Amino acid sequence: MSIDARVLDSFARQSLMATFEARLEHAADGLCRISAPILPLARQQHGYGHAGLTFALGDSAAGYAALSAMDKGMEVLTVEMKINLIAPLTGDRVLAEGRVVRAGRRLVIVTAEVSVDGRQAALLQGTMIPVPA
């Protein structure tokens, strides 16, 4: 397990994440991978993980795996990101794996997959964009 110290140092401060329970798996170079069971909280009506969850996942992760990739002294925030909800999250254990396509100067093009007990349930592209921490 890879984890670059900036990236734990944030995630300990986000409080969604903790409401979730998510577990920080990976962030280095570009990649990250953060878990989280599908808690009572965090279900929809028919008892299926909420697209909110799904999407809270994919765009953190993302958007670690972009902090990852930036030099010190910078932070990144989602400018925009969009989502094709695949498949339902039924079992135990989500899993959303967040990659930089391109880090630019100005825009980090990132996607990110969320699967749930091995099997895809999202994908989402989206645009971050460094700022100074």
Second form
Number of protein chains: 4
Amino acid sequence: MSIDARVLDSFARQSLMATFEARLEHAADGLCRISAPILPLARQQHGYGHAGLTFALGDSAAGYAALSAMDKGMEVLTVEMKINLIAPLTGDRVLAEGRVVRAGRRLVIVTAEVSVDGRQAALLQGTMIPVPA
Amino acid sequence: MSIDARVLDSFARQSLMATFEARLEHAADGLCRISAPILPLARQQHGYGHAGLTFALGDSAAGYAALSAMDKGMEVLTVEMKINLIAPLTGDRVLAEGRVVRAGRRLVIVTAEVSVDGRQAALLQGTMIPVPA
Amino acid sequence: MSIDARVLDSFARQSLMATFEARLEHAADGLCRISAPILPLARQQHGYGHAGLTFALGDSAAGYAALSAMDKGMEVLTVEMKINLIAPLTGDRVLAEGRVVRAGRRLVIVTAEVSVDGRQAALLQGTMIPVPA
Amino acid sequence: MSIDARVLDSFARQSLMATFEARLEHAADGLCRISAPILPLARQQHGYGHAGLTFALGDSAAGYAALSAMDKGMEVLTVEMKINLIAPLTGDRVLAEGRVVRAGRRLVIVTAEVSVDGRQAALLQGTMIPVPA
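Take the protein just shown as the form predicted on its own and give its structure as the form predicted in complex with another copy of the chain.
After this comes the whole thing, all chains and molecules, with the earlier chain placed first.
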């Protein structure tokens, strides 16, 4: 486990991650892993995890992947994100894995994959912008 | 206020909407409005509403817009959704307004706009599929 | 008909627009309209207009909508674009209508709608960045 | 080189691919590669390849990746596609590589990467639907 200090600090301040009992597993060099249970408070109408949970974990993993690759004194904001929902979010533990595809000075391109117990559940592709912290 | 009965029932079963204290304002004929406060439990690192909240409200409004336009005995699933985040989610009350652009037999194209206190905060465009309920 | 001079000049230099015999119909104040026939050279396997044609017209209309809203000395680049293909591109004349949703200093959010003979064929939503010309 | 017969036949009927002098390099088992030069007829205002060219190649590679994984008697249509443009399309030869992420009965999730002379130029993520041929 290796976690960038800025990511650790920022993650700790995201109340939604605490609400979802999400855990930061790894964040370094443009790669970030966040895991979470599918809590009773985060369900959709059939009892599966809500797409809002899937998105929140995937977007956060992508964002922290980007942050872990930024120069000191910078942070990142999500400009846009596209998510393909592939399978219902059901099972024990959700894993969101974010990756930097290209870190430019003005834009950072990211992807993320969300899985449950090893089965692929969603794929994300999006854009972040660096901003002064 | 006009609310499709299936939408009302489905919305009531989404625990994430209850967690966010979201309120179904309108759902009929391919248009849906959901509003919510920005609760302390749904924040990102700067204290703004988390993108996961923005997405959850926008995706739900789009989905229920689609459901309100479906034949009886059908429901809808989100296939994919693209969100552009335009402004920080800060203020009193978030409004997500979903609309059906095109309701086909196999695919439903939807858009949603999320605003806070009248200021535009995000724009979504996506695809739903009808499935037997 | 009102056409921003920078848009006119830039459009004239896009050889792909000439290849498609596309015509710039309007470009001012964040709105742009481009029309084109569906030439035999731009088809997919069933003889409909290729998605590459639909995308090229929609993306250009969105980009020139953005350019028409920029300060002098600036131009715009497409960062990302999402397209939903709604109906086959068949008929007489394609119309792509681009619109600025939000013009910020660092990012411009745009949408475009592509139609053929008045029927909706595609919907686009994307992001442009201003760059010095 | 391995090319699925249906893909070969369909590709040959796409006049836009011929206009771009695109070449089908590989199409089998959910993977497709298409290459093309950046012809003078396919440029944007700075002389780079037009985003419409990038999209057409990426979308076609993704679509034929999907087709190569379909049962006999089926073909695929693009429902939606998201493209992130990463670098200007300049250089000798463009390569678009499409991949099936998940082939379901109702939906096929695909990605594609477009590069020029080995440098990454664009990333695509989208959805196809199988339809009877």
